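Form predicted on its own, single chain, as structure tokens, below.
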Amino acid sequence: MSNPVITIKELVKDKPLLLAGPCSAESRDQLLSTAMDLASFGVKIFRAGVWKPRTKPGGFEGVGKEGLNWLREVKERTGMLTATEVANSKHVKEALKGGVDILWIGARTTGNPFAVQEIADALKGKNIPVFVKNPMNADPDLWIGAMERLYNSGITEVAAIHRGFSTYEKGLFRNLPQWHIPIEIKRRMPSLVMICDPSHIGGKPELIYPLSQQALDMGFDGLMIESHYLPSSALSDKEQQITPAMLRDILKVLVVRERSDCSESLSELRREIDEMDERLLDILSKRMAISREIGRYKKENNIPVLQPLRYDRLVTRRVSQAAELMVDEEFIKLILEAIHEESVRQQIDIFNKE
């Protein structure tokens, strides 16, 4: 099946690009069943993984080929454009062949920078759009890497997908923002199409809305989004998935904002607050929870809490290094009163309680 010409110019005139649809295609009836769902309000791209790489063996995997049937009579009947991921030229090849308008590289496979030429040369002189995810690890370079190879091959109609950045603590997001490398991608390349994946970001349904939002307010151009018809029986990732009604209703609260210059490098700079706001809570979670594992040991031990010269020298140290940095000297006084008061406390209760 020959693909009509897509641009991804032609793409983001929609205010914002939305790719929506499941995690994975399971079966005819539940990719029909969802995208019917998500095209009766007016999504115009559907997504969904045929090919699904684990992290472990034993999950499920996809349906491999077969899943392209499924897409195709999703278009044939709704018209939306379709997308799926790819890892390797034999999946390019296939997807190709069966009528897939725009693909999408994964973060496992833009880490890998023979799969990704790999999918370069299987794609020399097709017409096709191609998304990439950032990598697992928080590498600009790799990601920008993977884009030239695409366009070292020919390809033109290349953009990003932002989908967060692994790590190995658990916290509020699945995969970190880290937004500051996003708005690094586009600082080098102005003129790329960028998206967000609030869904592998966040990991939760309650997160989509506030991070696509968030996205949209950085100026990202769109959203992919996984929803499934009936989240709680999906084969992969169903905790993020979310009904198409709920999609429907996170897009009537969602507000595009035209931006001038001015106001573009404002909301920059306070995305960068944000972001360090959100580095400065995990810190401090990582270090209270330091402080109750010392309450332990000086239970244990019969260790007094309070040890006033260490706290003494700490301050005193800090303070000099503070007055290095340019910030000011009662101003980190006040903060390590706060965090020393709050440790003692968290180490009392300790004492009280285990």
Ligand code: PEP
Second form
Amino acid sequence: MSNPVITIKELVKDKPLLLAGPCSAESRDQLLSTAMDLASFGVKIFRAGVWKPRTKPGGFEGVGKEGLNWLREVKERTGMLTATEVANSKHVKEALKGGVDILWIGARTTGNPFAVQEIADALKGKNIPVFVKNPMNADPDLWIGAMERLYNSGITEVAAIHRGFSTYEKGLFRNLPQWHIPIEIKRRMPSLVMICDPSHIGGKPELIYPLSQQALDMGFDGLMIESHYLPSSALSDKEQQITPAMLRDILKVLVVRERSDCSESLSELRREIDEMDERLLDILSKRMAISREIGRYKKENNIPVLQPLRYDRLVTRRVSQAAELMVDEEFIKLILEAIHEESVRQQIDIFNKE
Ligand code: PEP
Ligand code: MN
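Given the form predicted on its own above, what does the protein look like in the form predicted together with this ligand?
What follows is the entire complex, opening with the chain shown before.
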């Protein structure tokens, strides 16, 4: 295995690690103008898709490998590193031959283990950084599985990009952030570098700043932001791209919090949280013991496990209590549902076994 020339460890020395550039490479002019503007205020990694996976046929599917020549020119003229998306082994070979520094795997590809394996195989022996976007659906295992395929091919320079999850109903976001998914990935892979792509999550310029700040507050290591010198003329994702000038203004106000800053008062608050979690767990375990007791009673007296009326009353009472305590009602409903589901499971277990 060749030693990596560019390491993720080196890249994250910039806080935040930033990749910026247009959704797609469209013309030499568009690429160079955008890149020059971005380089002028210190952007070090330039992104542009040359092969574009489109939801429907007929959309702009990228300029193909010609775009790689323009990317090379961007690199020579600005000194920026370049990044592009690959979706199959042909893309990998051409991108490597074209001198691209960083590859990313798009959301539609991450969800396809055959495609990821093909990419991983094509990358054997080439230790280039690969950033893996989350799959379209909120499945942490699919995301981790894609990264494992790369590790298994000997690629050590792997990072993750959170770009939100697709939904049928369109709301505020283009793709739902579902922050608990990247948090879960980070819990399972603590040393993984995690980047947020607010352009694809928000789908609109005004959400880029708040989403970026939220990601940094949550401890994300970097950002990937789509920037185009003339967004209104963009051939893909025109609604969400921002000009380099807008990006510069956002970068000026973003606050990067030092992760190592763990003051005494923060430690104290964390100790309190740990204690409360301990008590919550203890209470939950006692509650389950009572549930099982009820299960035995129901079994002896031939009463079915599910008592919808009782459950309904229980939820209504707690939800109104939640409102009084200023706790989010939806959140309480979710917790009660999970507890109830587990209680039912425990009782059914008793019906079957004891
Ligand atoms: C992109 O970065 O332009 C892109 C296609 O992203 P995603 O795979 O997240 O949709
Ligand atoms: Mn895009």
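Given the structure is predicted, the values throughout are model-derived calculations rather than measurements. The term rigid core refers to the most C-alpha atoms you can superpose between the two forms while keeping them within 1.5 Å. Positions refer to the first chain, counted from 1.
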Exercise. Taking the rigid core as the reference frame, is the Cα of residue 321 displaced by 2 Å or more between these two forms?
Worked result: yes
Problem set entry | Threshold 2 Å Cα movement between these two forms at residue 27, rigid core reference | no
Exercise. Once everything's superposed on the core, is residue 14 shifted 2 Å or more at the Cα between these two forms?
Worked result: no
